[in-house]
Structure formats: C-alpha cells, structure tokens
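Here's a solo chain for you in structure tokens, the form predicted alone.
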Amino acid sequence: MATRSQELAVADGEFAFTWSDFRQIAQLVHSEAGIVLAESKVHLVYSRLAKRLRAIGLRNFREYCALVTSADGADERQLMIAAMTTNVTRFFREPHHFEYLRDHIFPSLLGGARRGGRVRVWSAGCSSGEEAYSIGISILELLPEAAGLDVRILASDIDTEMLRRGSEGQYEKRQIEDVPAEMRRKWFVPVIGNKSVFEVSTELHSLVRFRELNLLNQWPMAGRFDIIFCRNVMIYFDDKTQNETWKRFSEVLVPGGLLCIGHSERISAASQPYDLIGQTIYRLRRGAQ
C-alpha cells in the first residue's frame, strides 16, 4: 500500500505530483525566500509549475524537484520561486499612503535635497516597478528637479523578469489609468509606433534604480533609508520570518524613519521599535537602533 508521501497530491493532472514532491517544493521555497505554501495551496503549486515542466520538458515532479535541489537548477530554483508569488500590483496602490508622504513627509524631506540633502526611499518587493514610479512621480510633482538632487529610489525584488520590466518602464495604457490624467501627461510618454504603449520619462525612470535581492539574504546597502515601502510581501512569511524582516528593516532607516505596509499586515508595538502614525503607516522610534 502507497504512503501518502507516495499518493498523488492532485489526482487528474497532466503530471504525476505526489506529496512528497509537494513537501519537498514547500520546504525549499520557504528555505530559499521564506515563502510559506500550506498543503491548502497544492493545486495553485501544482498549476504554476506545471507550466515550467512543460517548458523544459520533464515528464513528472519528481525529475522537477530532482533539477531544482541539484547543484545544476540554480536557474530553475530562480524561476520556481518568482512562480510562486502573485505580481498584483498597480500606480498608486493604497493611495493613502502616498497622501501621507505628500502632506506630511515630503515637504520637509525634499526641502532638505534643495539644499544638498541626502533622500532615499526603497520599494522592498517592488514587482514590475509600479509602486516605485508611484514614489517617483510623488517626488517630482514636489520636487520637479529632483532627477537632479541627491534623491534616489531602491526598487528590489526577487523576481529578475519582474525587474526587467520594471526596468524596462514601459506600460500599456490601461496600466496607467490608476495615475491622475495630469500626472500621466507629465510623467509618461507614449512609446514610438504603439499609441496603446506609455514609456515613464526621462526624469522619472532616472530617480529609479533596480536591483535583485532575496530579503532572506544579505543586503548590501551601505546607507539608511528615510521610508521604506514594504506592502503584501510579509503575507508570504512565517512569522518568525516577519518579525526578523521587521527588525532588520529598523536597522536601515534614518532615525524617525517610515516604514509603509500593506492593507492586511500589522507591525506588533510590542515587539518591534515602531509606531503607528497612519494607515498601515509606522514610524522608527528615535533612539531605536
């Protein structure tokens, strides 16, 4: 009689895929990027890898796992992961967050780059680059020299063709209907040959910078950051995995520094150096680091 490590986690699939190959896919994306996959999520597993054994042409899971824990599948492991996550995102997700900066935050903030100040924001999780651009455009209709100023925005993800589109810059019309008609006027261009194609501009796509980083790994910023942006990435963690990520993001903003997260996820007072100051909006207590 087969063990249930041996049964077939989805009974009718184009592959086999048995619960061990489930357990051993689980334990190895929450081991490379701290993502948690409940047996409750066997059949979205099951749907977005069985698109990559049809592109590389395996016959089952079984040789789909042996690849991705083999010396050789560093690629694939890459792959598996960025397949796991969901790119929702859009311009100017949560408004309020960036009526908080616009009111509040980045009068002060970008007066001080007028002067020669110093002003980094990060988007952690940053997926094809729409919040980014969100920050961006925030910051030039303040600060319309900025491109100019000592003013940079981190865009980061673990998703490598996430980055490149982000990138890239390049959104189609409907992707953009989220930003004010004013702001699109500005702030996008249509592209060459393809009304339906926007292109961010010049000024915007250069106060941008994106890069690849694993928030389980090392990272490799020198400086602080005056706000951290970090919205519906930790409803992938365990928390244990949160509460360190927490942490170490207090570790690398100014002192009084903001930290901005998504819709469902709360910071606990108690145990983390931060306030709540707005919606889904928390302050580094001074003095915290």
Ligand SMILES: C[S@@+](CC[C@H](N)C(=O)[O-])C[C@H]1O[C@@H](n2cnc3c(N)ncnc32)[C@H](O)[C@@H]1O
Given for the second form:
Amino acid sequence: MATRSQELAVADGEFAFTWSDFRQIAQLVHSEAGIVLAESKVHLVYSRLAKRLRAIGLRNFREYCALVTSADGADERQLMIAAMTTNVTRFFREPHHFEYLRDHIFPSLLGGARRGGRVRVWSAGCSSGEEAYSIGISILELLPEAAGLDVRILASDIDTEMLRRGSEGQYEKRQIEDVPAEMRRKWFVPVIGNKSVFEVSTELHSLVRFRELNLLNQWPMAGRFDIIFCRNVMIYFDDKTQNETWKRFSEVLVPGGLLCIGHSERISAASQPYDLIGQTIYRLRRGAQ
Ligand SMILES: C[S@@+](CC[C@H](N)C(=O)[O-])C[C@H]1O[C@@H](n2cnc3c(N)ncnc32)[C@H](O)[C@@H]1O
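Would you mind generating the form predicted together with this ligand now that we have the form predicted alone?
First the chain shown before, then all remaining chains and molecules of the complex.
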C-alpha cells in the first residue's frame, strides 16, 4: 500500500505531484524565503510551478525537486521562490499611512532635509515599486526639490523581476488610477508612442533605489531609517520569523523612527520595542536601542 508521501497531492494533473514533492518544496520555500505554504495551498503550488516544469521540459515534480535541491539548481530555486510570492500591490494602498505621514511626520522631517538633514525611508517587500513611488510622491508634494537633497527611498524585494519592473518605472494607465489626478499630472509622463503607459518623472525616479534583498538574510545597509514600510509581507511568514524581523527593523530605525505594517498584521507591544501610535503605525520606543 502507498504511504501518504507517495500519494498524488493533485489528482489528474499533467505532472505527477506527490505529497512528498509538496513537502520538499514547502520546506525549501520556508527555509529560503520565510514563506509558509500550508497544505491548503497545494493546488496553487501545483499550478504556479507546472509552468516552470513546462518551461524547462521536466516530466514530473520529482525531477523538479531534484533540480531545486541540487547545487546546480540555484537559478531555478530563485525562479521557484518568485513563483511562490504574492506580488499584489497598488499606488497609495492603505492610504491612511500616507495621510499620517503628510500631516504628522513629513512637515518636520522634510523641514530638516531642507536644512541639509538626511532622510531615509525603506519600502521592504516593495514588489513592483508602487509603494516606494507613493512615498516618493508624498515627499515631492511637500518638498519638490527633494531629489537634489539628502532624501532617499530604498525599495527592496526578493523577486528580481518585480525589482526590474519597479526600476523601469512604467505603469499601465489603469495601474495609476489610484493616484489622485493632480499628482498623476505632476509625477507621471506618458510614454511616447504608447498612450496607455505612463512613466514616473525623473525627480520621482531619482528618489528611489531598487535593491534585491531577502529579509531572512543579512541586511547590507549601513545607515538607519526614519521610516520603514513593511506591509503585506509578514503575513506569509510564521510567527517566529515575523517577530525576529520586527525586532531587526527596530535595530535599523533612528530613535523614534516609524514602522508601517499591513492591515492584517500586528506587532505585540509586550514583546517588541514599539508603541502603536496610529492605524498599523508603530513608533520605536524611546530608549529601546
Ligand atoms: C503582497 S507584496 C506587498 C507589496 C507592498 N508592500 C504592498 O503592501 O502593496 C509582498 C512582497 O513581499 C516579497 N517577499 C516575500 N518574501 C520575501 C522575503 N523573504 N524577502 C524580501 N521580500 C519578500 C514578495 O516578493 C512580494 O513582492
């Protein structure tokens, strides 16, 4: 009799996919990227990775597992992780964060930049750049000369294809519909020869630096951040990884720095050095570092 490991996890699939294959893939995605794949995600895993099997001409998931767990499989491992990430994002998603910054934080922070101060914001898990550019637009609205000052936004992600798109800075007309019309006119320009595509302005583009960074690995940056956005990334991680990452953010924030998280994420104030000061907005507790 077949054990559960040898049983097919997806019946009638084009490629044989056993529970053992599923477990190997789930373990690898968890150890490499922190993402938890519950058994209920088995069909999603199958359909996203079946495309990879087709693309590289493998016959079943056993062969795929052998490839991604081998020393030669680094490139495919990266493509597998990218296939497993959820990249949904929008301009000015969860608008209360941008409103809070505009009303309570940016006036004095950007006033400091005008006098020669340094301002750093991190969009951690930036996907295709909409979050980082929304921060950039919010800054430029109050400080149009920001690109010529010491003001920068780091936009990082594990998914290099998303970073390529962000860095390119071109969006379909429907993707920029969430940007208020007035701001759209100021900070986007139509791409010549394609009326349905818009490109971020030179000023906006120059505020943002896109970098590949796996939140589970070392963080190479030297300076601290005034504000970190890490929204709708931790929901895919287990509790332990979430708690470790919230803690690591506190170590790279300036004293009193802010951390904005996604609508369904929470930080336990009892175990973390933050105070909740607004809707999913946390401030690094004074004296915490
Ligand atoms: C749902 S998107 C969130 C985008 C944006 N922050 C927002 O809220 O609209 C989640 C992003 O987290 C990235 N991600 C997942 N695991 C990651 C990891 N270990 N390190 C860095 N980025 C990761 C994914 O590639 C994806 O682009």
